[in-house]
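Here you get one chain, nothing else, as C-alpha cells; it is the form predicted alone.
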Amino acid sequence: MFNKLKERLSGFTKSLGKQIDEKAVPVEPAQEEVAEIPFVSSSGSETEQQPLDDTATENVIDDTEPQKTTVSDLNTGTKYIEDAKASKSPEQKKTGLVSKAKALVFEREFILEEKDLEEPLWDLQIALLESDIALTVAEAITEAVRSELVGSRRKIGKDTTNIVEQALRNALYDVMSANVFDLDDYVRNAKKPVHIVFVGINGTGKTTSIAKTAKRFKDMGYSVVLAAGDTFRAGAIDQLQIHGDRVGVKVIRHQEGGDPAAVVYDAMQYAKAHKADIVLSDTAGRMHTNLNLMEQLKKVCRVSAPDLIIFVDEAVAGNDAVERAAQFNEAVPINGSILTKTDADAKGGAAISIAYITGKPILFLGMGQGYDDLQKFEPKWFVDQIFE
C-alpha cells in the first residue's frame, strides 16, 4: 500500500537530510557551571566566599600545571597534600569525557535559508504530483514543510532525515485532519432514525460499502435498514437484497424503474413504525453531467431529508476521483467520503487530498472484499503508512 509515495518521499528525505548535514556546523560545548564552595575555617564554622583582589589574581592556579590542595583534617588538625586531578574517580573522568565527545560529534545544528530549499521543496511538490496528490493539496504540503524548516536553527543528532521525515509527517497529517469527523459519535447522539444517503458512480464500489456499513452498525448494536433507491441500473435491487439476507438486515424495495424517493419514503416509514435506529439509502450510480439523475437525487433528498450524504469512491482513481468528489460536493452537499480499494492503492493521492479539497471527511476506507473490511479513518493511522 502506497509504495510508489513510499518511495517518492523517501527520496526526498534523504536528499534534503544530506544537505542539512552539509549545513550543520558543530555546537561549542556548554562551559561547565562551577558551584561555589563555602570557606570553612578552622574553627569549623562557614562563612561566605571573599571576592579576589587585585593582589590575590597571582596566586591563582595554572590548570595546566598539576594542582595540588593542602587538606586539613579539622578533628586532628593534620595537613597533607592532595592532588586535585588525581582525586576524581575514574567514573567521574569517564563522565567527562564522554559528555564531550557527545558535544563535539553529535550537538550540531543547521539554519536552513529559502534558497537552500528551493531545488529540494520543487522535487517533493512534483514526487507529489505523480502519486496523484491534486496541485493545491501538493502546495499546501510543500510550503508547510518550507515553513517548519527555513529559518530555524535545530540541534541534531546523527540522522539528519529524521527531522526531513518529521517535517514531512506534521504537514501531511496537518493537510489529513483538517477535517474530522467521528460518525460514530454523530449517530450515538442523532435523533433516531438515522438517514444516510449513499451517492457516487456506478463500478465504485457503493452498493457493497453500504452492505460493510451496514454490518458495522449492526455489529455496535444498532438496527439496521436498507433502502434500494438504484432503480435505474439493472440488478442493482437483487444486488442489494443478497448484501442485506447476508448481514441480515431489513432491505425496502419497489420494482425495477420505480420511483427511487418512494422507496426511500416508505424506507423510513418503515424504520419509524419498527423503532430502527438508521436507514442506508442506496441510489443510481451518476455522474454529475446527467442532469435527470441529478435531479432525481436531489428529489430524494426533499421527500426523505437525509441527515448524512455520504460519496462513495474507488482510492486507485486518484486525481479522477478527487475531481468527482469536488463535482459531487458542489451538486449535492456531501458531508464525507469512502474510499474504496485502498489496500490496493500504491500512490495513496486520493485519499490525501479529497478531505482538503472537499473540506468534507474521509470516514472509512474499504481494505478488502468480506463484510468486515471497513476501516475507520484516522490520520495518524495513514501517515503512519507511508512512513513505515
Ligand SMILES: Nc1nc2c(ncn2[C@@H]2O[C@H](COP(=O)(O)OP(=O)(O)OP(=O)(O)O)[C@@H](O)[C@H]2O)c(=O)[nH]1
Second form
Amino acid sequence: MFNKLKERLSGFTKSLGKQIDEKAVPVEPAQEEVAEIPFVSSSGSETEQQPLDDTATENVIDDTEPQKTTVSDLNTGTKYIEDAKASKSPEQKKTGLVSKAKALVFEREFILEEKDLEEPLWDLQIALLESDIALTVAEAITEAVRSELVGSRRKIGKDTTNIVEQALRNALYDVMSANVFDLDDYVRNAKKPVHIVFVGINGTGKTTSIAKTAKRFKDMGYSVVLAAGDTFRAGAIDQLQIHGDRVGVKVIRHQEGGDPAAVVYDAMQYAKAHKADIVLSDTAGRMHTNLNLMEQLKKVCRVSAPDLIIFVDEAVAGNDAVERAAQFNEAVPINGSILTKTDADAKGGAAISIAYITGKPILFLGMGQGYDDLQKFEPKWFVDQIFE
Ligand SMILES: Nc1nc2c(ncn2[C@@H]2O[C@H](COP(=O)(O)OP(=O)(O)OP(=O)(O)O)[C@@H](O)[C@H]2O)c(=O)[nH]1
Ligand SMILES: [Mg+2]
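Now the other one: the form predicted together with this ligand, given that the block above is the form predicted alone.
Then the entire complex follows, led off by the chain already shown.
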C-alpha cells in the first residue's frame, strides 16, 4: 500500500536530512554531573540491582542522542562523554551507587533559512503531485513543512532525518485530521434506525463496501438491513442479495427497473417494524457528469432523507477520485468517503486529498476483496503507515 509515496517521502527526508547535517554546527558543550543516586529496594535497604544505572546515565545525556566518544576526543576540543557505566567499579556496583560522572553533552544545532528549503520543498511538492495529491493539498503540506522548519534554531542529535520526518508527519497529520468524524460514535448515539446511503461512480466498490460495513456493524452487535437501491444495472439486486446472504443480513428488494426511492422507503419501514438499528442503501453507479442520473440521486436522497451519505471511490483513481468527490458533494452533501482498493494503490494521493478538498472525512479504507478488508480510517494510523 502506498509504496511509491513512501519511497518518495523517504527520499525527501533523507536528502533534506543530509543537508541539515552538513549545515549543523556544534554548540558549546554543557557540562553536567550525574547525581549520586543510591539504589534503595522496596524494603528500604540498598540493593545490588543495577537497572537504574542505565536510566540515570541516559538522563545525563539528553534526548538529542549525543554521540558517545572516547576521552581522547576531548583533546580535539569537540566532545566527550565519560560513560558513567564504564567508570563504575565493582565496588560501586556492589553498594549500588551510580558513580559521579562528568559529561560533556555534545549538541549540534542548525537554523534553516528560506533559501535552504527552496529546492527541497520544490522536490517535495513534485513528489506529492506525482503521488496524485491535489495541487492545493500539496501546497498546504509543503507550506506546513516550511513553516515548521524555517527560521527556528533547532538542536539535533545524530539522526537529522528524524527532524524532517517529524515535520512531514505533522503536516500530513494536520491535513488529514482537519475533519474528524467518528462513525461508530455517531451510530451509537443516533436515533435508530440510522439510514446511510452509499453513492459514487460505476464499479468503485459501493456494493462491496456496503457488505463490508454491514458485516462490521453486525459484528459490533447491531442489526442491519440492506436496501437494493441499484435497480438500474442488470444483476445488481442479486449481487447485493448474495452479499446479504453471506453476511447474514436482510435485503429489501424490488424488481429491476423499479423506483430506487421506493426500495429505500420500504427498507426503512421494514427496519422500523423490526427494530433494526441500521439501514445501508445501495445506489446505482453513475458518472458525476450525467445530469439526469445525478438528478435521480438527488431525488432518492431527498425522499429517503438519509442520516448520512457516504461517497465511495477507488484510491487508484487518484486525482479523478478527488474531483468526483467534490462533484458528488455538490449534488448530495456527503458526510464522508470510503476509499476502496487501497491495497492496489501505490500513490496514496487520493487518501490524502479527498478529506482536505471535500472538507469531509475519510471513514474507511477498502483494503481487499474480503468482508473484513475494511480499515477504519484514523489519521495517525495512516501517517504511521507511510513512515513505517
Ligand atoms: N482489491 C480490491 N477490490 C475491491 C475493493 N472493493 C471492491 N473491490 C472490487 O471492485 C469490484 C467492483 O465492486 P462493486 O462493489 O461491485 O462496485 P460498485 O461500485 O457497487 O459497482 P456498480 O454497482 O457497478 O456501480 C469488485 O470486483 C470488488 O470485489 C477493495 O477494497 N480492494
Ligand atoms: Mg454496486
